[in-house]
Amino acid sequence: MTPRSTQLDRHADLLDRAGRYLAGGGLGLFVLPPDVNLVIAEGRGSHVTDASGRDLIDYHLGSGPALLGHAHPEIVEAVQRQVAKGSTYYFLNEPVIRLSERLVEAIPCADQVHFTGSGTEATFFALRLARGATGRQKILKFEGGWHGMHDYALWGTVPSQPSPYPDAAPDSLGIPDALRGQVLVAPLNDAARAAALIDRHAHELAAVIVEPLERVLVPVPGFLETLREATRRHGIVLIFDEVVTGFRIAWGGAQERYGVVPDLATYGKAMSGGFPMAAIAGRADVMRHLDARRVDRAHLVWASGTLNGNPVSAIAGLTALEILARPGAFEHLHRIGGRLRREIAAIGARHGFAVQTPGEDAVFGVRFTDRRPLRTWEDLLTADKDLNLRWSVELIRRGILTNPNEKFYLSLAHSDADVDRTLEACDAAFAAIRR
């Protein structure tokens, strides 16, 4: 066994090298504070181990893909069998054909699917598909909605104050100013304002895209129904971004959970068992614009990619869906997640904090705010992010891995023992920040 001191030295060395050679010292926007930053060595079930040998219960799950837990043995076995046959072909293969069939059976809006490499590509191509199908240019999204990293998605995603609707500021440098006005933004859960915007801009709107569960905000009754009615009335494509909710909050995702069926939906994360893959699913009359067999090149929507339909990811996804379809899978997620949500809020209250756990049982947030109800991005702006960061750091010190101010993701691998240990750590973390 490697001495603990050697493991600690190696962990520190890896962090130092990451700081020197990786832009920003990490893999994206989210980098943990230096005193709790870590390098993950492996994941097993609901736990990860860092390079220093420390065990942590994982509630980030790779930002959601590991819905079955890390290194699920059935997925590992299936992937090992497939990768021995080659890692990618570009052309048709049996795993991706079988996965497409499974998705069409499961997804309420799906007559057909089209595979992409990531959730960002899926929403980007879905918007292009909507523009091609309608001949219109503009899109409407909702403030706080996260639709990936492409230029059409990053408007009004994380504003520090409410946007001047329907205008919004870009979230990132490098987004062309030519897109200003092409992306309209409205507040979530305001059905009347959304319907009025859709009616006013119907002649130029190709799509309305929405996270049915926007980050941790649940749709109020009637909101999604209003979007469905208004878009149908004007021939606008309604897109549900189910990259987070798909196969997580119900077998049929948000469409099943909330009872509203869009024209297109995008999927990723849990869909492919922890491997990189995403998809667009939708009605045949919209999806036909991708069909190079029946549409001439001048009228075709292009949505190709080198790794679209990768057989390794496809077999991982097919295996994951087979496991999720077994009796009791979603009941387990609701039971474990529901207990965490209730008891974290109760423990916080005992320590004198106004704490809420908005979202769904399988994916929720912890927010330090007394604003009720939490319905819009403006409501979330009332949360104390600094307090949440301090609390999350205390959790990481106690072996609970979370992404501060983001989401708790639950997996089928999380157990009652994990929840017991987590709640003990939460109690100690609340006590520490109170002091």
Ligand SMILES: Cc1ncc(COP(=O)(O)O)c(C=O)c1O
Given for the second form:
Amino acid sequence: MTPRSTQLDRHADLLDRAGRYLAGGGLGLFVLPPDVNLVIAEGRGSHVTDASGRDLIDYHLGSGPALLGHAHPEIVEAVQRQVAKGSTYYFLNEPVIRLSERLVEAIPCADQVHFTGSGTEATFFALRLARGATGRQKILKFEGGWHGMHDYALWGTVPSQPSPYPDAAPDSLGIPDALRGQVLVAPLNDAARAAALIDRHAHELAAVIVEPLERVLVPVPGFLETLREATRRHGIVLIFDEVVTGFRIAWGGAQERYGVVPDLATYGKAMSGGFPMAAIAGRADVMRHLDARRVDRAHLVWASGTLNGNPVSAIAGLTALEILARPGAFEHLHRIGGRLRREIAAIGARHGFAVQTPGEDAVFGVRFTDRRPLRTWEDLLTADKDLNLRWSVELIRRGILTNPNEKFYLSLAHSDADVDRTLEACDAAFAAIRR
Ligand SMILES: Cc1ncc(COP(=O)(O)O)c(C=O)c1O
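Show the form predicted together with this ligand, please, because up to now only the form predicted on its own has appeared in this conversation.
Now the complete complex, all chains and molecules, led by this one.
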């Protein structure tokens, strides 16, 4: 066995090299604070081990994809079998055909699917498809809604104050000025306001895109129904971004859970069993604009990609869906996640904190705020992010891995023993920040 001091040196060395050679020292927007930053060496079930040999219970799960836990033996085996036969072909292959069939069976709005490489590509192409299908240009999204990193998604995603609706600021530097006014933004969960905006801009709106569970905000009764009615009235494409909710909050995702069926929906994360793949699912009359056999070049929407339909990702997704379809999967997520949500809020209250755990049992947030109910991005702005960061850092020190101020993701691999250990750590972390 490698001595512990050598492992710690190696871990420190890897972090040092990450800081030097990776832009921003990390892989994207989210980088853990330096004192708890870590390099993951291995993931197994609900746990990860870092390069220093430290074990942590993982509630980030690769930002959601590892819904079955890490390195599920059936997925490992299926992927190994496929990869030995080649990892990418571009042309049709059996795993991707079987996965498309499975998705169409499971997803309420789906007559057909189209594969992409990432959730960002899925929403980007879904919006292009909506423009192609309607001949209109603009889109409406909701404040706080996260649809990936492309130029149409990054408006009003994480504003530090409410947006001047329907205008909003771009979230990132480098978004073309030419897009200003192309993306309208409205507050989530205000059905009357959204309907009025849709009516007013109907002649120029191609799509309304919404995360049906927006980060950790559940839709108020009637909100999604109103979007459905208003978009149908005007022939606007309603897109549910189910990259997070798909196959997680129910087998049929948000469409099943909340009982509203859009025209298109985007999938990613859990759908591909922890491998890179995403999809657009939708009604045949909208999807036909992707079909070069049926529409002429002038009516065709392009949405191609070298790795679309990758057989390794497809077999991983197919295996993940087989496992999720077994009896008890969603009950387990509800039971474990529900217990964590209730008890984290109760323990926080015992330590004198106003803590809420909004969301669904399989994916929820911890927010330090006394604003109730939490319905909009503006409501979430009342949460104390510094306190959350300090609490999350205390959790990581105690072997509980979360992404501060983001979400807790649950997996089929999380056990009651994991939850017991997590709640003890939560208790100690609340006590530490109280001091
Ligand atoms: C709801 C939602 N849509 C789209 C995306 C983008 O997916 P990806 O990171 O695969 O590009 C994300 C990513 O977190 C997401 O949460």
